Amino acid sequence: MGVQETKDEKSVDKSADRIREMFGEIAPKYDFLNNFLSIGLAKRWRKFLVAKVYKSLVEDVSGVSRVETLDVATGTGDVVIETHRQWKRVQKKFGGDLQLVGVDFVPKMLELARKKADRKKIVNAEFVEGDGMNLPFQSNRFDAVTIAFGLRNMADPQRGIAEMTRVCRPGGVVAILEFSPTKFPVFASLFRFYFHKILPAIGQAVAKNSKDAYRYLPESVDAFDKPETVAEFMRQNGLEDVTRYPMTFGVLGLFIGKKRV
């Protein structure tokens, strides 16, 4: 869960009842690999994606009543949840209360999440079944609309910034955690290795599934469009002052825009 335009995207299986399944297999060793086959680093970049929405946010809802945020695509809800703790930390700022939404089509990573969320007594969070390319939100609602590697998966990923677009309200943050080529020539070879075959290996042994989800993974990765090409769907759809920022040597990248007003 970098991107290179050798393979046809439609060389990729991304077909609504694949991904269902697929996810719905590996749900239960999803977090286990999600954190050992990135070393401990997804944490970290779940932490910087809701840092900087947040900064992006201090000025616009200041003295609200309520911040809302929709993560999309959600899984078992670690964006939700790293929201909800940092808003310990920045609450001051706003001044008001978080209401958190996820949402998802894969039922099994739903359950997780309403689980992980229940443990951690955050009460102010929902999770909703749901397709990131038909949103079932109004629209102009929500201050801030993440997703976190999951805007690859989408069979029609303009689509889907469409519809998170659209769901934000004007003024408010559309932020997208997705991998991308790194430009570090010796760092790439060693990643490459890595991700095409070190990672697909472990993933199956731990998490068999009958839909080779751990290879489909960096295949979904190769065929996925440039970080360019990501940033100009934001502006195409309404976003503007989109910044990228690149992380882990090029590895990955946030992607944040505002809506216009």
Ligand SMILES: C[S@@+](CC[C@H](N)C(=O)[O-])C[C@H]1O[C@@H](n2cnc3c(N)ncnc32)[C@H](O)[C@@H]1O
The other form holds:
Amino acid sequence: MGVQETKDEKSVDKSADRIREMFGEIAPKYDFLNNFLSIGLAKRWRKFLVAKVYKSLVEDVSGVSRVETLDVATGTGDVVIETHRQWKRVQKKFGGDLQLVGVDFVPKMLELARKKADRKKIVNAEFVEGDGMNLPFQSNRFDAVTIAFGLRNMADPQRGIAEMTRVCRPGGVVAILEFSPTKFPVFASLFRFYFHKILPAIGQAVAKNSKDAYRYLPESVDAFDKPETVAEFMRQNGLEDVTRYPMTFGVLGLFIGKKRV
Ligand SMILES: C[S@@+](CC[C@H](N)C(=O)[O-])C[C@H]1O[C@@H](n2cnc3c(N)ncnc32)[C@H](O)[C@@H]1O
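Given the form predicted alone above, I would also like to look at the protein as it appears in the form predicted in complex with the named molecule.
The next block holds the full complex; its first chain is the one shown before.
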């Protein structure tokens, strides 16, 4: 299947300036709305992402002295915090220390992430400003590279995947959590109504912004690459054993793959 056939991004402006301004404007309300509009499911989704990453990692890092993870488009740092939280459970399997890095190109998001990590007394997390399509890290550095609800926002998602893979070490894990239009019978039409009508109205009312961020959300999901295309991008960019776990009636999915050794 050709990559071009699966895209319809003409109507969605994903220029870096627009995306940066939009997330900068909604940053103070991001956590509240994220929780509220997902009826608390966003936390569970991130838990699932992190659990799968550790499960995949544990196969070949036992005995290493340090595990280092990167979360791309980290926003207010929730995946970093969840990675830290689950570490306590899996630490004995690894036998080393954990170092966490989150990267995002919106300074306001990073400021909130740092504050949240400080409040939780997480001392092994660093939040760095940078673009997911041109990551400011050396190649082959991280044991695991994650992204949650960020890839869809990149003007060139394939480049985002290539960058995540580049900074991941051979044998390490790349994991992508992203929405997709659900086709689940009956549920799909109800969800579409919620996603396209109710969510933008609530989102805009709570997080007033000039970029219509909560209308952009469903539009960007509709315009995003099909799951098969994302999986294909992952394979083309050097990942193997690529698996997709559909979640919550197909509203989103977790893609996970290992960098070829
Ligand atoms: C929907 S939020 C997701 C935040 C977080 N990962 C979560 O789970 O809640 C998307 C984030 O992606 C960031 N982002 C979008 N495009 C990016 C890019 N090219 N480089 C770095 N960050 C980007 C935005 O600034 C925003 O913080």
